[in-house]
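As structure tokens, one chain now follows by itself in the form predicted alone.
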Amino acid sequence: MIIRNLDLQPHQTMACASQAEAAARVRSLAELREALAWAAVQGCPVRVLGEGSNVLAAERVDGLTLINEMVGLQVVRQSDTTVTVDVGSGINWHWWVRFSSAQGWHGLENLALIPGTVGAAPVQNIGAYGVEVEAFVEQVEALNLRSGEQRIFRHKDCAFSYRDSVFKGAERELWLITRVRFCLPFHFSPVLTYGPLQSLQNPTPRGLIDQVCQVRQQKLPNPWQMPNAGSFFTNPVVDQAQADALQKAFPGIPVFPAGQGRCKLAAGWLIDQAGWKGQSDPESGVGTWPQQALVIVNPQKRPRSDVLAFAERIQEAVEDRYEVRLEREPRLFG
């Protein structure tokens, strides 16, 4: 069951050169507990890896790496307007979006083609084109990697916010999410308020998914052809006074309301205007994608240190120009 010196390069979409000291593929709670018991005997740390779409792996990851392959899907209840479904955390996210929509369970269509697993979705509260997954998460079932305790996190316990949750903050790396419970409406009410979706008129659920996929494929490289971790930086949130000052100094800067007197800036625009769109390091090859400045690519599959060094140069350039510090979205693994 325990795999020694597993090559992790194929297990993360940024394809950073990496090797796990020990690893285990877990497909059930029983296998998970068995792996955790082994780690306890060894006295080694435990980390969880899904499809690796939002991680930057170290060259050597010590301890035990759990590769989450937990599946399963169960309808819990139905009403006249909604269906509630438990979904295994190791299921591919895009598959779940397409499957749920095809069943007549709606709401997730705007989140099509986001890489990763179902279990990763609530960790950073994934979102796209005006929709965030938290709107449809009723609860999250997780197992404590240290104590073995099983716990249900109700929606309010998850502390969801923009690209954040309790699993990314206060409870970071403490829990392995085993199942996510979704409550989805039967009525299809498409959200078409963002960018290229605004041109759609009365789309079908399948039509909306296809359009979202087309837009994402135009802007984002296929990670299995061009290694990347999707959006590398989150859109910064600033207070109204700073947003007003930036709009005065830089006419045309995109600013969006973020609630509670705060505003969200477009990180891709900031990077582009700072001159970093389509740029790359001549030695490592690490660079930004020409069609989307938010995406950092790693064509030579270089180590994490090279990726972080390039990202730091972008952060410094944006901060020097706009006095705004971009925050990294992918988490460090190992």
Ligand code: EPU
Second form
Amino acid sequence: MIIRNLDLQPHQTMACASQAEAAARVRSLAELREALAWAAVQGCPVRVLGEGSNVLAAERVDGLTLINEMVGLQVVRQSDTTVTVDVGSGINWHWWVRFSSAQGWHGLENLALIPGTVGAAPVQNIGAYGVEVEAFVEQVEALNLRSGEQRIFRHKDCAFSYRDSVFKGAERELWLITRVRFCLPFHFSPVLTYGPLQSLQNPTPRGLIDQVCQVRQQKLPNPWQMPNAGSFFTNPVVDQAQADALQKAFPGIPVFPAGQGRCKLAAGWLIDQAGWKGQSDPESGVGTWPQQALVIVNPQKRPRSDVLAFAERIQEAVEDRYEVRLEREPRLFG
Ligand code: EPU
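Rather than the form predicted alone that you just supplied, could I have the structure of the form predicted in complex with the named molecule?
And the full complex, kicking off with our chain again.
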């Protein structure tokens, strides 16, 4: 069923004032095809929204906005050591992390409490506390929004890298991910390399999830109480020479190896040290979070233009000081 002029403010965690020209909730392939047929008759653009935790919505989103509510879960096969499961893309991510771990299917514990849906997870290759989701994604099933073609993207077709995949790059906005196939080990081998997790001694899966939730709650604002879209910028990757120069000029700057002679910087540190942590625009209220400068909050639920204007000031301040350009993480919607 097509809904006209749907208020999208409650449909994205940044809560920007926004309205969709037309929208449809899709719970099955049949509903999806029906909605696409409607859009084809109208000749209008089609966009997909999950829980809206990584988007910045325009004040008026033209065409058809699909709200993905495709659920369902199916064990495909089991070996002695792993289980392979197809998971509906509209399922809440944190629910899936807790459910899988409670079944004795492990690996996703470090990714607890990340907002959003299962279908959004491979798009930006979500990652936290030493784990990236791609390590457990066997394939992604998607439907082409223009041609209606159904396609399986094997792991190698997804072009996963840090906060990136084919669904963010070359094939952006072309596919609706319908199901994600995970392959998870029965054996629990916790990744405890990240600072605040190092103190855990032989944690249970549940203990690890609880600790991850605690760390996140300390550093990151709850998006349903304080509008935000998580990390607003990706951590910049620079070459070794630039990292060396920065370390000389700014002793103490965190630099992490990123492979192939490249280095990753901490965007939160750059913003913090440039004096922008906990700062906000007096008029719009848009600002950085006092516990994590990489998160931009929008307490007054202002339109996206105010958020982007504030972000631009941060980008300029960081570029002036470090000659590094920060790239925005959440994608523009509409
Ligand atoms: N830092 C500061 N000041 C700040 C924030 C960070 O000095 O205000 C320093 C920290 O002390 C640390 C470094 O910067 O030395 C990195 O900070 P942190 O460990 O908090 O992680 P991050 O690089 O800022 C990334 C992800 C997060 C993920 C954490 C933990 C990106 C863009 N963000 O943040 O993901 O939870 O690592 O693994 O890669 C998200 O994508 O929305 C997200 C929250």
